[in-house]
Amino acid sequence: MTSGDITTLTPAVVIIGAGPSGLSAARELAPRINGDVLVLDRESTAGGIPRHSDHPGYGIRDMWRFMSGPAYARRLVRQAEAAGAKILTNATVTNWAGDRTIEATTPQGRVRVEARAVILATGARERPRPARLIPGDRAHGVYTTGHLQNLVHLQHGKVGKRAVVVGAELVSWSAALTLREAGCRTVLMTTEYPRPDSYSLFSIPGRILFRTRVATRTRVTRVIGRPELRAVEIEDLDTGARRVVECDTLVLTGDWIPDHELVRAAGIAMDPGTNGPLVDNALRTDRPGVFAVGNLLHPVDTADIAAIDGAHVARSVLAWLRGRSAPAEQVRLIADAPFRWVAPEIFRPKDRAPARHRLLLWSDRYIPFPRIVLRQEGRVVARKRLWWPAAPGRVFRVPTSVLAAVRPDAGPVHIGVET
């Protein structure tokens, strides 16, 4: 329906983000519904940052498959687009017009879609340069890994020789690849964590391939160059000693930061440990028939795990759509130091449990095996020691019996780990 310069669509489900998450709740909610399930994409093609992520290592979890990002992108499309779904590329969303409508620009004009509900897929980011205020000259050559990548293999670019990477997590290993295609060599990594967040079967490969050295402890605190970068100057953070690294190419890798403009935008209630919107087991937010998927909700985490997030959420929106209401009894998780961050921050104890039975937990640390201890109004309610390493990004998976002794009537669960 048009009125005006405004065209309006009525979908069932209205899907904003057409990564990982966005396209595997598309794919399980379009058979299922009575209604149209509407995928929103502010980029020119669908898929999220798998489509220029030319490397294998996707689709692990969720499909069970070693895919390259593009392969992966490409597949996750097919699929929602199979089952019904309704793909809108170079569509932004603006605004909110209401509890469940919004309004997005395309090529062909505004739109405003009025949908019964809500998924929010949309994802997270790395922060640039004057995020991380990283001073010096205004130079040319300093990229993001997406901006890496996007430049490399969509728009066939350059870049140039000699390459520092800020970070040593998967990502980080990610752009080094990028610019090993690109003929740029990486000379260095630098982190100001005491070691490498990548899992060692990536990194120590890694440092033979690349013939890249890895930097614990270190920052880089100056830019040089104008116009062009020339180096970079990099800080011991236990000596304060500083040298200069000369490189042409600089890319900032990790350092997250979920895109939530929309749940601002809406008054959403936010974690500040994610900067992401509040969710409980089945993924909904505070504002009713808006849920919330993927990376948003946990910065960051693997691109299957947020598929996965995806297939989880369509449970939920169904049942909604149904008129059916949450449980009232929850209670509220709370991560305390060395954590960041838990995810989901809420739990209903009669509703159904997370995606794959897990709780995340960020660490603002390395701990190799931790003891997670769980207390509720000074009372410990469980412990659980982890015999598995973090994942890439320190992000531990911890399974939800640790919740088993929660009560419901009781105050906020803190988890901390036990010294």
Contents of the next structure:
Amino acid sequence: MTSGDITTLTPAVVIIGAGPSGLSAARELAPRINGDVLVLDRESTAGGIPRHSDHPGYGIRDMWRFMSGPAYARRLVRQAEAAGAKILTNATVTNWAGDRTIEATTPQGRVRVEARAVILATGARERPRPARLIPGDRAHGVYTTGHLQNLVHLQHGKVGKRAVVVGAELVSWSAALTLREAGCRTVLMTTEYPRPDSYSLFSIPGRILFRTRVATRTRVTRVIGRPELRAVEIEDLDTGARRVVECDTLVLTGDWIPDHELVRAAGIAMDPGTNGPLVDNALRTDRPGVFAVGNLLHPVDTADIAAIDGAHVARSVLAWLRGRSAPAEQVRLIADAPFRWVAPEIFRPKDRAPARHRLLLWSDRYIPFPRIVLRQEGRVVARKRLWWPAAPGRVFRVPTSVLAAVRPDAGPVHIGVET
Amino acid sequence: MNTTFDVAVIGAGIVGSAIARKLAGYELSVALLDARNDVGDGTSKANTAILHTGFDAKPGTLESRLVGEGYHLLSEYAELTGIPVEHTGALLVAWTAEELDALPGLRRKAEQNGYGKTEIVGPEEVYRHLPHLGEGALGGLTVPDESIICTWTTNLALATDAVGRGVTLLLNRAVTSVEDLGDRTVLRASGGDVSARWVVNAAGLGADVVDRLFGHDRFTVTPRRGELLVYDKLARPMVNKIILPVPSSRGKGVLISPTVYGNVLLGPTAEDLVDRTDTGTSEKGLEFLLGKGEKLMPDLLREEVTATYAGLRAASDHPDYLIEADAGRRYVLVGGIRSTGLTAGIAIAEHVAGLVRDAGLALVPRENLPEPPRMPNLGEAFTRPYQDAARIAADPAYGKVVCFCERVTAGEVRDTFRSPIPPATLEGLRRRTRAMNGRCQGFFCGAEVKKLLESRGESTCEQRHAPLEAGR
Ligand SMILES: Cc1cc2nc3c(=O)[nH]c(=O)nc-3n(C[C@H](O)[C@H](O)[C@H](O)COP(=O)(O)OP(=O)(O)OC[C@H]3O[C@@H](n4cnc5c(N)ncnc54)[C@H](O)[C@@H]3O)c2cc1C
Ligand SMILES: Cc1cc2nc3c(=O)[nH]c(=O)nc-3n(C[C@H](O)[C@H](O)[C@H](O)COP(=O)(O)OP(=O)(O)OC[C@H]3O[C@@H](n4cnc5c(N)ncnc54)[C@H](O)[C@@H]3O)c2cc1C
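What about the form predicted together with the partner chain, after the form predicted alone?
Up next: the whole complex, starting with the chain shown before.
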């Protein structure tokens, strides 16, 4: 229907964001429902972040393969389309026009989409320089990984010759790979943590491969160079000593923030830890019929986990479309230090277990074999030793079996570690 | 260049552009020079963008009069050209007994400045307007007409209007020396000399240096840096008014203000520098602002910072604007336009026209002046192209969003390159469209915007898009 110059579409489900999580949800839903599944993405090509993350390391847990980002993105798009989902690119969702009605701008015109269910799959971005409050000159040559990879892989643009990379987590090595491909040497990686945050599997060969030093317990305190970047000032966090490192490229990696504008515009309850919407095991937000998946919920996990969210939410959406509502009993999960956040944040004991039977957490400290403790109203309800480390810069996974003893009628569950 | 202009204006900031535009309304040939590769690339691009009523100016000064007049002139001009303005009003907040005691004096001062609409209010009223304000406000003074404006569009509108009226815009012309040939002056400039009968010096931070080239030694400019934090649009609902501090001897102090782009500003600092080009930010400055912000509005600090920047006020040892004509030398100095030049620009131009007339330059109004330009809208309070269904239907380029955070379309980017003063750099494009000014700072759109800059806006618009299937 066209009223004035606005086109109205009425799919059963609208998915906002065609990244791994949104496309996977579309693939699972499309064959199972009456009516359309419409995926909207503001980019001109569907696929989300993997489109420009041109290195292997994708698809491990969801497709049981080891493939490059772009190949993975193309495969997800093909699968969603083959399943019957409609993908509309160049479609920026700008605002809500009802509880499950959104509006978008596309070159074909303004569009209003009235759906019976909405899945938010808008992903996360890295904090850029201003958000990190790095003072100094307004220099060219300062990027986030997303910006860098768009530039190098999608636009085949040029960067400099000597780079400093802020961060030493997985995405930081992804940036270093991209820099190398663009002919730019990474002379230093900095991290505020006492050790590199990525899997040693990656960082040790990485160090040798890139001949890159990782300066732990350091931070960038000043950008130097006008108009082109010439150097950065690095501070040793333990001694306060500062030194100047010459470089013409600075890549700010990690430090994620969900793209939560639509969540906040809707007035959907937010989690101050993740900065994403509060969701339950079934990935429902607090607005009926509005669900959320992917890195919008857990900034930031690997693409396969985002994709598995998509598959997980599909069943919840089907149940909603059939008129089933959430079991009423619920408890709030709260991350205690050293954890920054936990997702999902709401646990409904009578509901289906969270995706992959895992709680996702983010740790600010490296702990080799953490013993997890769950407390409710001050009382310990569960303890579990895990045989994998909690490390800053990547998601820490805790089996949901620890929740078995949680009392639904008691207060919030605090998740921490015992030292 | 062989021609001799009737008037050459040095400096294409807001003040110089307004003067060139004004003088081009008479039967005069006018050149507008700037050292930079774009108009509005000096102080006029980095300020707090408040359209001041002038309520707190020093009564009786030229600045007080021109700010008061400028407020009305620019408000009207904005209406005519589409410069985004929002008449949000301001609330000056007192945090100490001393500041509270100062309010009646400020009210009287406002009246002396010809502004009679301020009112003293108690703390309940302050918190009614600003529920997110930090604890401890004791009272306030309302300034209902204080407004916010787009400084970039203001500068560009004035310069575009000037060019439309026949002004010759000469960019990349840094004036380094001058030669007096009796009936005309030759300005020796990097990109080529310019000859003119009259010269107006509106060189902002460089005005004292240019003034000395004309043999004067009247004042010295001190660059007074002001650093600012720009908060995410999601913070905008918390701040519906400009929140002013009680001014002290050290300046206007740190304010919180909404912007016409839908963000919130916290700043500026005030720090005297030596380097007139140092628009970088400093660790100390940012820390100071965070400290202030934590007291003024702690909730604001929980939001993300979208941008940081610094501007340099052309402070001087002279207590007022320093605007003087030298009839013998056929030269006008427009100096010391410190922290109010955005507001006062058009009034300064009127004043300068009066001075040159009195000094003997014949001002014969031109007939058939072209209409002022209608500027692309960058303001959130007015319809932007991405929201305009009819406009997108007529031209799909306005439906192709290239900068997602700021919702800038390919059509708007393309239009800047077809405009009378196209952007020369990424920064110029950002000022004209807001592209890349948003919260991601290029994470998503940086590469795409750069490509559009290189292709002068002509790449993505030409794609074909299949029509939508409606009614499903
Ligand atoms: C540099 C880098 C390297 C990485 N390397 C790996 C790796 O090797 N292996 C791995 O498994 N993972 C990797 N990841 C992580 C992986 O890319 C993410 O986990 C995954 O992309 C998350 O998927 P998503 O669907 O949640 O979000 P995204 O992929 O971010 O997709 C979100 C989509 O939503 C769209 N969108 C947002 N807002 C709107 C709106 N308002 N309107 C319309 N559309 C909108 C966006 O355009 C985007 O396409 C890497 C990430 C980065 C940044
Ligand atoms: C932090 C801050 C906050 C402010 N807030 C406000 C506000 O809220 N409201 C308000 O009304 N005002 C405000 N101001 C003041 C306002 O921005 C200035 O008064 C105004 O921009 C001055 O304009 P201008 O044209 O005189 O100077 P500029 O914009 O600096 O223009 C001068 C031009 O002269 C050129 N130039 C210099 N030397 C030469 C040379 N030798 N040859 C050729 N060209 C030359 C420069 O390149 C420059 O483009 C603020 C200023 C700052 C710094």
